[in-house]
Each structure stands twice: as structure tokens, then as C-alpha cells.
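Single chain ahead, written as C-alpha cells, the form predicted alone.
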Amino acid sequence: MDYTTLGRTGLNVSVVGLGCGGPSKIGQRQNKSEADSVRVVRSALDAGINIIDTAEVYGTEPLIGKALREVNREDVVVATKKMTPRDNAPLSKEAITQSLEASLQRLGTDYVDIYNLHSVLPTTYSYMRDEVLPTLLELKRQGKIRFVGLTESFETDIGHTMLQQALQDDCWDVMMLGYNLLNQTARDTIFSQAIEKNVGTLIMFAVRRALSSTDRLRDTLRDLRDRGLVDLTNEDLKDPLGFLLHEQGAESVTEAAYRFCRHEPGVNVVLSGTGNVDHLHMNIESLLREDLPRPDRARLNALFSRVNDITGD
């Protein structure tokens, strides 16, 4: 496993993080047993992954708690999240504190390393900063939170508007955002500022349906072509992104997608979620490979330079 420093937190974290939400929820969406999901978490830890991301709404905190019972708590960076209102409805100090205490109980720990405000909208950001952050900082002083962060609602805030607001303030230790080779807008809008302010970054959406299914990728590229956002021919669509697959390049589009994110300046941790141990190890192997060949990366950058309105799902 490779490790890096998560921005200003100073935490030494694996470049691969285990995501416990998303389409899999470590197998719970596929009706896997609790034992199967716990096995995925422990396999991740055995492989050297030391940062785990979950949330109160995922329903996976208790599974992580079970997986952590037999490990040294200080060896694992645990991040969880508090869901935020879709409008400026009050989020009281008592509600935040109760949510955190419930998460701690489910996780079987007395502190979380990173506590994120979950899926913050551009319209609610200022409220979260002015009214909610003080409570998080108080909980931090109590030792129940080590670092504070927030995550964007990438499905509705594809242009990272909220995080651009947040980067104007010097109060967040970590940010979670959507980024992939199809939508590279965060390179100019987020990463350079995150580097400047030393804010840690966790990447979601590195690989979703459009980069794991040939049919879905073909449909996505056809739509982008028809809207004049990419320059592709019918021949290109017969073998979507086939130029990435060669002896010095990647073995699959999925592998290329992970490597593309992993080696982007400003990216600290790429989250990978799955309910299958073999799939987990395949993703780890992809993320630990070297950067894509420079001509391939340059071609991807140019091909998708005008795309700014899809998530890659």
C-alpha cells in the first residue's frame, strides 16, 4: 500500500480508502450478510487500507464497528458524516451532538477522526459554516472529533459550487468531492485551491456505471458527442476509450479511471466501494499502479475538456 498525508490533518492515510456507501454499501445493497460485509472491511485493513468512510445514513456504521473490534483503533482513520437539511431548516446543537453520539456508539469508539457535514448544498453552506460549525468545533475540543470536513452533493452540484464557497473560508480540514476522467472540472475549481490551503481531499465517483460498463460508457459518450461536448466518430464509439488499452497503458477502462484519479495533483485519497473481496483487491491493484502514460492522460484531458455536467454514473 502507498500512503500520503491528508492535508492539514497530518494524518498518514492510504491512497486507497474504503467507501462504505454508494452503490454497494460494502455489499448490503446486494443483500450480502453482515459477516460478508465485515469480511470486506477486514480484508481492506489487511491490505493496508487505513481510512474508512461511512455515514449515519448508510447504515454501515455498525458493520465497521464490528470489523474494528479486533484491531488497534489508533491504526485506523474513521470518517463518518452527519446528513444536512435540504433547506435552511435548523440543525440544533443538541441534534448534532446526539447524531455524533449515536455514530460513536454504532462504531464502537469514543472518537471519530473526521466528522463531515454530509451532502451540503450551495444554498445551505453559509448556514453550516455560521450555525453548525461552532458545535463541531466544540465537539472537537471535547476530543470526540479530531478534524472537521464536508462533502458535496455531486449529483446536483456537479460544478462544485458549494466547495468553491467553502475554500474561501479557512475552517475545513477535509473535503469530499466527485471527480473522474469524464468530468474533470475539479482540477481548476477545487484542487489548486485545496493544495494552496492544505485541505485534505477524498474522491468519490472515480468509477461509477459509465466507467465500469461498456454499454453505459458508449451511451454516455454518444450523448456527449451529440451535444457537441466531445469530438468522437462512430468508429470511436465501437471501442470506447480503447486508446487507453495497450502494453504500456492500462488493462481496462476501469483501471485507467482509477489511475487517472489517483495521480491527479490535489487528490489525497480515492475511495473504492464494493461488497466483494476479489473486486476490492482488483481496485487496490489498479490504484497502486503508476500514472497513465503522459500521451494518454493528455488525450483524456483534451477529449473531456468541455464536459462539466455529468457525474459519470
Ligand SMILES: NC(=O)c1ccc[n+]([C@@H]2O[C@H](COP(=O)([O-])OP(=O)(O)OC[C@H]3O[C@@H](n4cnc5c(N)ncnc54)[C@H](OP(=O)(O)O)[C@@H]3O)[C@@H](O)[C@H]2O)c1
Second form
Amino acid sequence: MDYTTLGRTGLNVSVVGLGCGGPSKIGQRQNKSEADSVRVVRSALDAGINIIDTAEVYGTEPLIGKALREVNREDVVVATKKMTPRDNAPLSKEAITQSLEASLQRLGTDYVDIYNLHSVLPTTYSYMRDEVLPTLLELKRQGKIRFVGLTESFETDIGHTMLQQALQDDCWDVMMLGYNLLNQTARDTIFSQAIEKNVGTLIMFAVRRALSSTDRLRDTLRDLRDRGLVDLTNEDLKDPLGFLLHEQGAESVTEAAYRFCRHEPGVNVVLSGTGNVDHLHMNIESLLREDLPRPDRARLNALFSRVNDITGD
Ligand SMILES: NC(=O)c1ccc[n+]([C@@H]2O[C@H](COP(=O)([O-])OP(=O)(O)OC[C@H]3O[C@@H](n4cnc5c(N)ncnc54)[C@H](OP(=O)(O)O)[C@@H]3O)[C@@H](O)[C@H]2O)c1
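Please give the corresponding structure for the form predicted in complex with this ligand, as opposed to the form predicted alone shown earlier.
After this comes the whole thing, all chains and molecules, with the earlier chain placed first.
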């Protein structure tokens, strides 16, 4: 495993993080047994992953708690989240404290390393900064949280509006954002600022449906082509992004997608979620490989330079 520093937190984290939400929820969405999901977490830890992302709403905190019993708590960076309202409904100090206490109980720990506000919208952000952050800082003083962060709602805030504001305010240690080879907007809007302000970054959406299914990728590329956002011929669509697959390049589009994210300056941790231990190991292997060949990366950058409104799902 390779390790890196998560921005201003100074935490030494694996470049691969285990995502315990997303479409798999470590297998719980596919009705895998709890033992199977705990096995995914243990396999991740055994492979050297030391950062795990979950949330109060995923239902996976108790499974992570079970896996953590086998290891030294201080060897793992545990990140969980407090869901935030879609409107400007109040989020009281009591409600936040109760949520955190419940998460701690489910995780079987007395502190979380990173407490993220979950899916903060551009319209709810200022309330989170002005009214909720002081409570988080109080919980930090009590030793129940080590660092505070926020996650965007990538599906509804594809342009990273909320995180751009958060970077300006410079009061968050970590942020989680959507980024992948199809939608590279974060390069200009987030990463350079995050590097300058030394904010830790956790990447989601590196691989969703478009980058794990050839049919879905073809449909996505056809739609982008029809909207005039990428220059591709019908011939190109027969073997979507096939130019990435060659001896010095990647073995699969999914592998290329993970490598593309991992080596983007400003990216600290790429989250990968799965209920499948084989996928987990493949993804770790992909993320530990070197950057894509320079001409392939340049071609991806040019091909998708006008794309700014898809998530890659
Ligand atoms: N707003 C938020 O705060 C927010 C939103 C979304 C996600 N997240 C967090 O970020 C993490 C990462 O999310 P994500 O959006 O990037 O999705 P993800 O959780 O990483 O899910 C990846 C999907 O791709 C599949 N997959 C993984 N490896 C594969 C492979 N090698 N071949 C084929 N299919 C593969 C998985 O299915 P299998 O189970 O079949 O492998 C899964 O359905 C989540 O787990 C969650 O912790 C946060």
C-alpha cells in the first residue's frame, strides 16, 4: 500500500480508502450477509487500507465496528457523516451531539477521526458554517472528533459550487468531492485551491456505472457526442475509450479510471466501494499502479475538456 498525508490533518492515510456507502454499501445493497460485508472491511484492512468512509445513513457503521474489534483502533482513520437537511431546517446542537454519540456506539469507538457534514448544498452551506460548525468544534474540543469536513451532493451540485465557497472560508480540514475522467471540472475549481489551503481531499465517483460497464460507457459517450461535448465517431463508440488499453497502458477502462484519479495533483485519497473482495483487490492493484502514459492522460483531458454536467454514473 502507498500512504500520503491527508492535507492539514497530518493523518498518514492509504491512497485507497474503503467507501462503505455508494451503490454497494459493502454488499448490503446486494443483500450480502453481514459476515460477507465485515469480510470486505477486514480484507481492506489486511491489504493496508487504513481509512474507511461511512455515514449514519448507510447502515454500515455496525459492520465497520465489528471489523475494528480485530485491530488497534488508533491504526485506522474512521470517517463518518451527519446527514444535513435539504432545506434550511435547523440542525440543533442536541441533534448533532445525539447523532455523533449514536455513530460512536455503532462503530464501537469513543472518537471519530473525521466527522463530515453529509451532502451539503450550496443553499444550506452558510447555515452549516455559521450554526453547525461551532458545535462540531465543541465536540472536537471534547475529543470526540479529531477533524471536521464536508461532502458535496455531486448529483445536484456538479459544478462544486458549495465546496468552492468552503475553500474560500478555509475552516474545514477535509472535503469529499466527485471526480472522474469523464468530468474533470474539479481540476480547475477545487484541486489547486485545496493544495494551496492544504485541505485534505477524498474522491468519490472515481468509478460508477459508466466506468465499470462498457454498455453504460457507450451510452454516456453517445449522449455527450450528440450534445456536441465530445468529438467521437461511430467507430470510436464501438470500442469506447479503447485507446487506453495497450501494453504500456491500462488493462481495463475501470483500471484506467482509478489510475486517472489517483495521480491527479490535489487528490489525497480515492474511495473505492464494493461488496466483492475480488473487486477490492483489483481496485487496490489499479490504484497502486503508476500514472497513465502521458499521451493517454493528455487525450482524456482534451476529449472531456468541455464536459461539466455528468457524474459518470
Ligand atoms: N455525498 C456523499 O457524501 C457521498 C456520495 C456517494 C458516495 N460517498 C462515499 O464515497 C464512496 C465511494 O463512492 P462512489 O460513488 O465512488 O462509488 P463506490 O461506493 O466506490 O461504488 C463503486 C461501484 O462500482 C462497482 N465496482 C467497484 N469496483 C469494480 C470493479 N473492479 N469492476 C466492476 N465494478 C466495480 C461496485 O459494485 P460491486 O459491489 O459489484 O463491486 C459499486 O457498485 C462511497 O462508498 C461512500 O462511502 C459519499
